[in-house]
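Have a look below at one chain only, the form predicted alone, in structure tokens format.
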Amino acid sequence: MFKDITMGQYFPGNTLIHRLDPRTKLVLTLLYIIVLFLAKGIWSYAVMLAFLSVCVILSRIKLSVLLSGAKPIVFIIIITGILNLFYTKGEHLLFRVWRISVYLEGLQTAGFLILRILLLICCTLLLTYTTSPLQLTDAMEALLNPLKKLRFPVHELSMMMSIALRFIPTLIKETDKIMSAQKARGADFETGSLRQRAKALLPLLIPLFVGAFRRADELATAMESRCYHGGEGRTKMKQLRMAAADWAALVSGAALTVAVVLLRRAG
């Protein structure tokens, strides 16, 4: 059930996207998310889709692998689309069944919202697929470095997010193993009422949480035994350097922002 979920995984490669500085990729991802919420109208979303499509092609990540990351929230996406479809009123009525009316504006709103969620998921997954957790940690720490003057725990926050990303695939595999073991013992996770299915998850959640806490304790012990004490005075094996491709990528991100803003005003 969980074997095809690729959330949090890193796919090594030597493509243009893989070689970009992690700070560039992190800034572009944040900028893309912000611009995505500014997009309005079919042309704005077409530009956003085209930009992401180029990035996916350059990264050589399969589209099926990228879309598989959306599987955990497919139900939420469907419910969100249905609610916007039936509860958005407008001037152009498409059809009416009993008390349910569907308008063209509702269909457009639902379609744009679903597309926005999918683009949001794909751009964040593309970041994790092409950037290792260690690179993400270094990028976050470098970008948040000015906050150290305010005694903000920059390194601790970056390390915590890196560890969380690192253990997502591990927890998914462990969940699949526990679920298979429980099914072999007669557990049923797919039939029955909602209450019965929720109760059936208890034999799954308890060992999963116990295993997660055990792994966290083992990791803390391993870090302490190696005299790990945070980012103060520590050096990096790979220094972050901006190349010409990074500046070109940032310029393309700025151009995307300008294009979407202009299309929004024109619409």
The other form holds:
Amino acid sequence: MFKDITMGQYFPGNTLIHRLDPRTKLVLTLLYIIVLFLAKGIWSYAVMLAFLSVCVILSRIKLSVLLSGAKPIVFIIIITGILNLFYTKGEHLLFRVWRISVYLEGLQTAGFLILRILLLICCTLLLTYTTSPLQLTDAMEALLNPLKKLRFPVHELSMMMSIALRFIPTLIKETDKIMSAQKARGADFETGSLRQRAKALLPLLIPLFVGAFRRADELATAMESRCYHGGEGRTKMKQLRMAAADWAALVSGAALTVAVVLLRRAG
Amino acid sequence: MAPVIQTVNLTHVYSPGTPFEQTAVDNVDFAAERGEFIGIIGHTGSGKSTFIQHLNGLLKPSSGRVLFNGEDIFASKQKTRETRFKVGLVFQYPEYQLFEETVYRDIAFGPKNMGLSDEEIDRRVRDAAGFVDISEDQFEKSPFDLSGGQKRRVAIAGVIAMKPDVLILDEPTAGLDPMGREEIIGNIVRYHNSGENTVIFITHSMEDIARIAGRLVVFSKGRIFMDGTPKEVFSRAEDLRSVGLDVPDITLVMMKLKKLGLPVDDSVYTVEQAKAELLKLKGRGKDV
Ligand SMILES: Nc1ncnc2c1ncn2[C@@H]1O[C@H](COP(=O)(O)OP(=O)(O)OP(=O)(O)O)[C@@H](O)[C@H]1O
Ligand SMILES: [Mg+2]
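For comparison with the form predicted alone, produce the structure of the form predicted together with its partner chain.
Up next: the whole complex, starting with the chain shown before.
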């Protein structure tokens, strides 16, 4: 069951998108999300879609892979789509079944909403598919750096995040393994009442927690024995550097923002 | 009679349709008879662990079938579940799966899931503990307070308590000292001899497996590369090396001796056999 989680998985590659500075990608993704909420009308959505499509094509991530990452929220998409379809009132009645009437406006709203959610998911997935978790936390640390002046523990936070990210796959594997081991002794995680199922989780959760604490302890020892003492005076092996492509990407992001704002006025 | 466990054209592909797609088990035909003691060896990543997880239905084959006593174990959910109890699987580092408050209750977990009566459970726990030399005064201890070797023996007892017809162990001696390894191997041999039990044993230690297995199956790149008696397998030292394995040290010694011109049999693989060979030489006297 855990093997189905692909959300936030990194697919190594060497395309233009992969090579962009993670800070650029992070900023662009945030910008894209904000602009997505400004978009209104068919033309601004078309521009948004085109922009993301170009990025996806450049990254050589298969569309099927990208869309399968959106699978976990298909249910939400369908529900919001249906709600908007049936509850939006308008002038142009399309058809009417029993007491439910569907208007052209409803169809439009639902369509735009679904598109918006899909674009939102796909742009964040594109970020995590083309940027390793470590690069991401590096970028986050760099961007939050100004907060250090306010005594905000930026380094500690990003260290915690990169450790957590590093251990998620390990924990998933561990969960899988313990689950298999208990299943081999006849444990049943899939049937029974809610109460029974909750109880059936104990043979999984206890070894999982014991293991996680053991790991944390070992990691702390390993870090201390290599003289880790927080962010003070710590340098990076891989310095982040902005290249021409990064500036170009940022400019195109700005252009996208302007275009959408203008189209919104016009449309 | 049908083999107790058998695979037909078994193939397993991990993450199909993604960039990480990997065929871990590739078209494997394998059969084990009642009472056999089989060693599985193979280089890291050769698909041993993936393979054995099919034998009790934990992994579903991408294609191919798994038969227990001639019947497909995936025929129904019921069948798969029954097979879990008949084909006991001990994972690598099984001590990390202990979870109960006491040793006794941890060993009883499997039998309890089988829906046995309390008396039967009690009998099985005591029997299983006996097999692995866990004494009754340890029953009320927390499994987390035991030593590493003891923990592992408790975990193995937890599977033996289900009285499986086929007992499969994935590297049961990994990470133990020689004494701990010796104990566990003794325990497993004891279980094997206690009835018509089949044992399948994955290991990286040629020394261990050479002494106890009647048959060796060598995996390489998801396929069965060799299958035969230890004598047959270890006589092909070159082939073994080509797939990243080696023969037991004592076989190496005998091969060297033979190269040096001594008339010894270089396909022996235990110290006892080697000793017998060398004594034979001595008996022959001065011509050496
Ligand atoms: N859960 C999994 N998801 C994806 N690939 C896996 C998974 N488990 C194993 N593999 C891959 O399948 C191949 C076979 O692995 P397997 O664990 O069966 O090998 P093994 O022979 O048991 O190795 P070892 O001796 O190191 O235990 C390996 O290349 C491994 O990377
Ligand atoms: Mg293995």
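Positions refer to the first chain, counted from 1. Whichever C-alpha set is largest while still superposing within 1.5 Å between the two forms counts as the rigid core. Remember, it's a predicted structure, so these values are computed and weren't measured experimentally.
Relative to the superposed core, Leu104 undergoes a Cα shift smaller than 2 Å between the two forms.
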